[in-house]
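The chain that follows stands alone, in the form predicted alone, written as structure tokens.
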Amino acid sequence: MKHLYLIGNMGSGKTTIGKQVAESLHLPFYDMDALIEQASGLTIPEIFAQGGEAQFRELESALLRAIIQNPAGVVATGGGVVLSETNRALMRQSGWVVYLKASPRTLWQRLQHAQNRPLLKTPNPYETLETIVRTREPLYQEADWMLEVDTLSPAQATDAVRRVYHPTPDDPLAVQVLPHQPSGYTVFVAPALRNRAAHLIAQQCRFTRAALLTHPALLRWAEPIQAAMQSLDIPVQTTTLRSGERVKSLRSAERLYTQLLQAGLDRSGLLLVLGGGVLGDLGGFVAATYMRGIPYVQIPTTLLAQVDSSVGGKVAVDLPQGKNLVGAFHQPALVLIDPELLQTLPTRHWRNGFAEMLKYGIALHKGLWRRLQAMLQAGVLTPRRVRKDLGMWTLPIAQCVNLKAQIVSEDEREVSGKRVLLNFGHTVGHALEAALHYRDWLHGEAIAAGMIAEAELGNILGVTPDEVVRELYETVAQAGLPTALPSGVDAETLLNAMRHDKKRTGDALNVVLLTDIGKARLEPNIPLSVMREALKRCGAS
């Protein structure tokens, strides 16, 4: 178990969430603040006054090497400590760091009347506040979770910072997507948590009846949920297909239309996926267009479903033309992220999920590509093996969910181009999968290449810097993951398989290019012969 780092501003209420959820979990509670106070024999105010903040800064960062040495525990900082880029990587290598986000009208409600602020002695305070929040506001991003605290009470925000650092099948993580649609639905993230899949399934969908999806290699983690679900008296038909890509396909689809007709399923009916994003992607679409939408649940059993495909309600079967080229929008009615159920994935699988973690990560959110570098460096993740320690991939894994839970509220259906940059390394990606004919490399793998690809036609066109194409070729490589396209195969048969890639427009494609760590923006319009450079510079013939 690792520290609990709680960042913010002062008035965020770090000291006393912390303290909270520290007795709560039975864990030391170290208030950094108190504890320089305590060894310098002085005030804060006092070593403001004698030193002033730079001698703070140094005795906080001595701290903080000290505390790291300390047994596992929850960790109150204070408002400055993520000024250094050094106290930010001793945060994250030793701990999980949690930013407590308030508003400054909040903030200034709890610290206006307070003596012991130093760095509010000024003419006019508040509009130091306010200064101090803008200026910290890109440093705190960088942490593995925000919450923001403005209207919760300090035990709704313990509750909800203990879940993020410790769930439970009883007391789990929870992602909203869509809030307040129609078609929103809720995430749940926790180890074991299909012992409780039943009874949550039970209890968030309303139906009578349900089929269950699965691979035949998934029916040990299958056949309890089914029990459990007859044991409260819902009838359910187990399905099996056969693992693959190929599998998604109309013929496919057909197929389970069929059996679910000879299940008795009717419009109350339910079907439920366990399996990966290929079963996910066709189970989804099948729970779309049988008679005309039915509701679905989604139990990812691949990194990559965990992650990224059964989130969001893009779903979709095949056609030899290209991925993806039949589908809907058709949200989930619930979504169960077991992380135990990757225990058996071999470590190609691993990567092949981390692949688009990294995406999220380089496109989206500089906190999870630190957080991504940081389980390389610590050897979570190597070209030969992983760390199947559930307690350094359960937060990511929800960090990219919570990452695409935002999108998709924002953007259900690629309309305001948000959703969009969810796709980067995708038109490569895709199309090496289709010039590959879905076989020989996984889809991260292809996502991978995509994205050293479409990072290096940024640069070509002067988006991206020539720095982040470096830093994301090294932490690509050091996962094991491809950074060049095969041999053998040519840039033109890519570039064909491009023209059925649903972001192109007439001869030019729009593609998601990088401008910076965690930032990504969409630029339209590309010319095919751009594309062909950088396929080329990637080892396309």
Ligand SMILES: NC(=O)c1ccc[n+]([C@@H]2O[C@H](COP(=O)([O-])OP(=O)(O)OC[C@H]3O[C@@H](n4cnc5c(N)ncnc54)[C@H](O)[C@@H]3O)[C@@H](O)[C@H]2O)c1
Second form
Amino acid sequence: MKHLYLIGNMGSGKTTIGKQVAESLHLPFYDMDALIEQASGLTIPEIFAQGGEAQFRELESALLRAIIQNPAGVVATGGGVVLSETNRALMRQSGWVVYLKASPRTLWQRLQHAQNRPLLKTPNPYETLETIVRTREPLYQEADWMLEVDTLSPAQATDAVRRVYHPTPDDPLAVQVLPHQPSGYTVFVAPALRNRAAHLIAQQCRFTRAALLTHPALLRWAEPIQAAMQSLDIPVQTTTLRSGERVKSLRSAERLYTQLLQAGLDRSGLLLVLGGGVLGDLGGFVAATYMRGIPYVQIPTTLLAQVDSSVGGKVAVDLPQGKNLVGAFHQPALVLIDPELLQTLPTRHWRNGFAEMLKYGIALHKGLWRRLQAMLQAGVLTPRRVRKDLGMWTLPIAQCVNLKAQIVSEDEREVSGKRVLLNFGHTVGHALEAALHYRDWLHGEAIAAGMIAEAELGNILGVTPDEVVRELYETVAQAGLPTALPSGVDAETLLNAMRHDKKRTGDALNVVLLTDIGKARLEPNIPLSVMREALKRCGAS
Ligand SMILES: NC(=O)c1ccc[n+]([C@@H]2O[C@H](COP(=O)([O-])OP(=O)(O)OC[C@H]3O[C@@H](n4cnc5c(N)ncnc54)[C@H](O)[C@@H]3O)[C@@H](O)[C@H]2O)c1
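Next up, the form predicted in complex with this ligand, please; the one we just looked at was the form predicted alone.
Everything in the complex follows now, all chains and molecules, and the chain you saw is the first one.
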């Protein structure tokens, strides 16, 4: 069990909410400001008056180190705790960090009459507050989870924080994708959620009968769900397909159409997909096209599918010429993520999914990147083994889902330039998969090497700093993922495979490049010669 650190500006409700969360979870509560006052025998304004802010920060760091030794509990931190990189690292190593975000207006309403806020003792305290909020925001954004509290009552905020720390099948974490849109839906995340799957599906989806698509190896998970649905009077027919990228084909789709017809599924039917990214993409494609489109539900069973492919509605099959060349945007009606389903997943596939998590971190979110590095440092994933301790995995999985949900909600069809950022590592990664005929390397492994090659590309173009490239190499290697292209693959084969890249224009490539840790942009018109040089740096002949 880890600590739960609440961070946020003064007045964001850390103490009130922290106390209530601790009570509801029967955990100890640590209020850092109160503990500092207790230990020093001085009020916070007095500490500031006597020793200045620097002394207060020192006391804060010392207290944080002491709290870490105590039994896991809820910690209401001081607003400035994030100013120290050491404090941010200490919190990350020993617990989960949740940011209670409130606007300056909300904070001001709560603080304008407070006497115990030394930082606001200035000629224009509102302006001072705005400046503090603005300058600290990037540091708060490094949290594992952010909760906007402006419109939440303390009770609602307490419930929301509890769900982040301790999601359960009855009270799962819920992430909205495309809110307020007809195609919008919820992704629920909680260990053991499969036990409520039938109930949630019946509650959230409109249909008369269902087909369940899965792998033969996953029948042990599928059968109880089928039985639970039948006990709710929902007829379900289960269909199994072999696994592997080669299943993601038009031939498999045709077989599935036939099976759905035989199962009597009409336009009021629902397709339930219990499987990894291959079945999710294929099942989603079939759902998008069968009878001009039926709803489908994703219950992803690989780490890769949980953090990435089950959310966002990109569904497709491959052609011999390349990946995902026939497809659609068809959002699922519901996604149910149960990290317990990963218990049977082979280590190599955990690593495969971890590659996509690293992509989210390095391209989109510095805090997630640091969290993944902390997981590696703690030995959660080593080149030899994985610790399947769900306490370590559930929140990072949910954070990836949350990032994807935000991006898809902003740019569902990949037109505004936002969603394309999720393709970091994929221009080279997809070409590599095609060059290897979808054998030998898994998708995530190809993406890992693709990220390295695209970081080198950015470096050659002067976009990606040296230290970012170095950090990426080190972290990818620490995860036991490839940092070089496989021997025997030559640059011309890869460049040729990139002919079908959907981001390509004419003879130049448009590639997502890193500008910093957690930041990326689409760089247009990259000459093939520069890509060739990057591929050679990564071992292509
Ligand atoms: N649609 C998207 O946005 C998107 C995003 C990323 C990747 N993808 C696609 O996802 C696909 C890769 O998905 P994947 O890596 O999940 O591969 P996969 O679906 O082939 O699953 C990997 C293997 O794990 C097995 N498996 C699945 N769940 C298991 C479990 N719980 N226990 C034991 N074994 C289990 C499967 O039978 C299979 O052999 C690629 O085709 C890729 O292009 C799509």
